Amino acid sequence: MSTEKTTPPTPASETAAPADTLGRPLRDLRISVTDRCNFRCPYCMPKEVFGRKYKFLPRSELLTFEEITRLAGIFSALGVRKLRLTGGEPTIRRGLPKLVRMLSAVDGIEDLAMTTNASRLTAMAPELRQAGLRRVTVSLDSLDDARFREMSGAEFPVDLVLEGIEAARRAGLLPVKINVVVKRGVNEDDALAIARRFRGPDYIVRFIEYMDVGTTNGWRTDDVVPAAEIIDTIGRELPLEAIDPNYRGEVARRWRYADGKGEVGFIASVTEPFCGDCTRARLSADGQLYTCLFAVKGHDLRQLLRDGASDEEIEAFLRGLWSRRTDRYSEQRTEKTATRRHKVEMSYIGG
């Protein structure tokens, strides 16, 4: 397989990159490769909604690997430097290593990562790394098997997820990031145990405030455990020091252990919104582009692709779309908008 870079339609440069109405550049693209998942996490795909009779997208409506790669090249020309594969559960998409190989050859892309539940990572990690994947983020909300099954909505042992994390580490998909969604009265007591388990240079744990993504997860403000509370809980045993972000738009607030043994992050979209530095766009599995995690509607790129639009025409469409972007939902969130606004589901655009 050739490793030659795929040249984007126009040169990518800082001056050519569009900025939105708040001066935010476009730097990150999250690509959902499937809307299906083998877990039913209540905060993402509650089984009461996504049950046996739920109709997922037919394969004909999914973007092909060639369409995804073509769009990645166009986004690169607009300044995107990071791609993250998501779902649903991305490892369910047949032939995923082939897509990774194709995307890793796109000129201008500096980081190619994936978010996964790790249920298939033990078998796939080496091949994905060889294909060009650089890092993985694994969703893991508890180390207790019974609680993990409750929060994943699946009869899947937590030990197999831990095996997948270890497989990713051995394959060199480093650092392995561990995402922990914390919900009041469910798993806040797990935070310290998870921090202890994954302390060291090969891992970064990120604790995420329970968010009102979509309209089916029954979100309430009473269920939110503020990041400051988790920092305090961990810091009492493992002292922490705040450190600067790695780059503009990094969503996690970074802290390092005072003894130098690694770092931990906190994503506080509810109590400390970070809209002002958001550089992300999200592409759904069927080609809808969303400019915010809490968006109400998307913009159909699949139709442009399949109607024969040129790369230049698609680039112009995206440039205009991003330059008009005004999204800052987390800064404007109220109890009313959180519970009544019909927002796109997280499982559809990959968080």
The other form holds:
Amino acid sequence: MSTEKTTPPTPASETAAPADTLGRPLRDLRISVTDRCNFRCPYCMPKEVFGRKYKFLPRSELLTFEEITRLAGIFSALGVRKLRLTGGEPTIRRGLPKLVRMLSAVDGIEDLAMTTNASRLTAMAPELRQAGLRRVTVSLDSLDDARFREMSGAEFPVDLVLEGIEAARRAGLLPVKINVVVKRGVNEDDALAIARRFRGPDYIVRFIEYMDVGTTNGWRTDDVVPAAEIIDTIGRELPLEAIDPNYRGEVARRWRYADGKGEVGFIASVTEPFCGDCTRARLSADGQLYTCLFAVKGHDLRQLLRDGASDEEIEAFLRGLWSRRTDRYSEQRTEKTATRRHKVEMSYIGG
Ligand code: SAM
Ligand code: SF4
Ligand code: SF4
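Having seen the form predicted alone, could you give me the form predicted together with S-adenosylmethionine (SAM)?
Once more the chain from above appears, this time first in line as the rest of the complex follows.
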């Protein structure tokens, strides 16, 4: 009889991709690479708060590219298939193409995208594409120069962003998604012009309801323009038909132009919350993990990394964290939670 020992099989619950308490798997990871930005959009980084004296994270507190890539590999083992780089403004993180190259080599990752204000895209798009970036989402709230400056707090003309979008298109970062935050009394009149300009196979415009992220933007319910209203405005001029989501967890409700010339999306996180399908986790630039955009508290992965935890230990920690997840903030939002809860800022956690 053999005396050789056999290793007992690992229970399925310790290897399978985890689901949270509402049955939602972990599929997407948004990685913020910096909390800094060269814009001051009032709904995200109002300049009265994020002024000269604002203390951004020091470099030593940021996760290194090696740390980010190692975590991406562990998340991939837990079921993550999509990575999105964000911030702050991701293109101002020094050496970004190198990080893209490292992340594009992570096993199991099927999609690598970035959300950007496009101010640096004209120069960077080809290099990012070559490094392995698949797609970009560009934030642009108005085509009118004065209104663009009002909504971005930027010192640049809107043409710089339009050139960046064109550079992304030429580089093959397709389709280029255009995110438009709509704020009552500020830019709802721009929706149709933006929809018209970016029709066709290379672009998908997504209108986003203004959200109560963070605590500094002075959000009020009255500032929100319901997605249904924008659908109506656009649909009157350019008839629309609703279409099915591409996959579970897609946050934008999709519509296509009845004449076949492209599609448009609506992210109605205030009027039609989609928590039931939320498969996202968010990693801040200093390595805190958030299981909801409206979370009050993160979980310190940087400490684990720098204390020498093994991949298996970090994976077990994340598995436990995700399987206890109960977040469904947008479905439970009240005026009180929206204005009084001490939520993290969007520029820190990454949108
Ligand atoms: N700087 C990059 C950019 O603007 O694309 C990436 C980071 S930004 C925080 C990510 C996305 O969040 C942008 O599309 C932005 O418009 C959106 N966003 C920021 N604050 C928001 C708010 N209060 N409500 C809705 N969307 C918001
Ligand atoms: Fe910067 Fe993006 Fe926030 Fe605007 S939305 S301030 S571009 S991080
Ligand atoms: Fe996901 Fe939180 Fe947004 Fe709901 S509120 S969709 S749980 S990030």
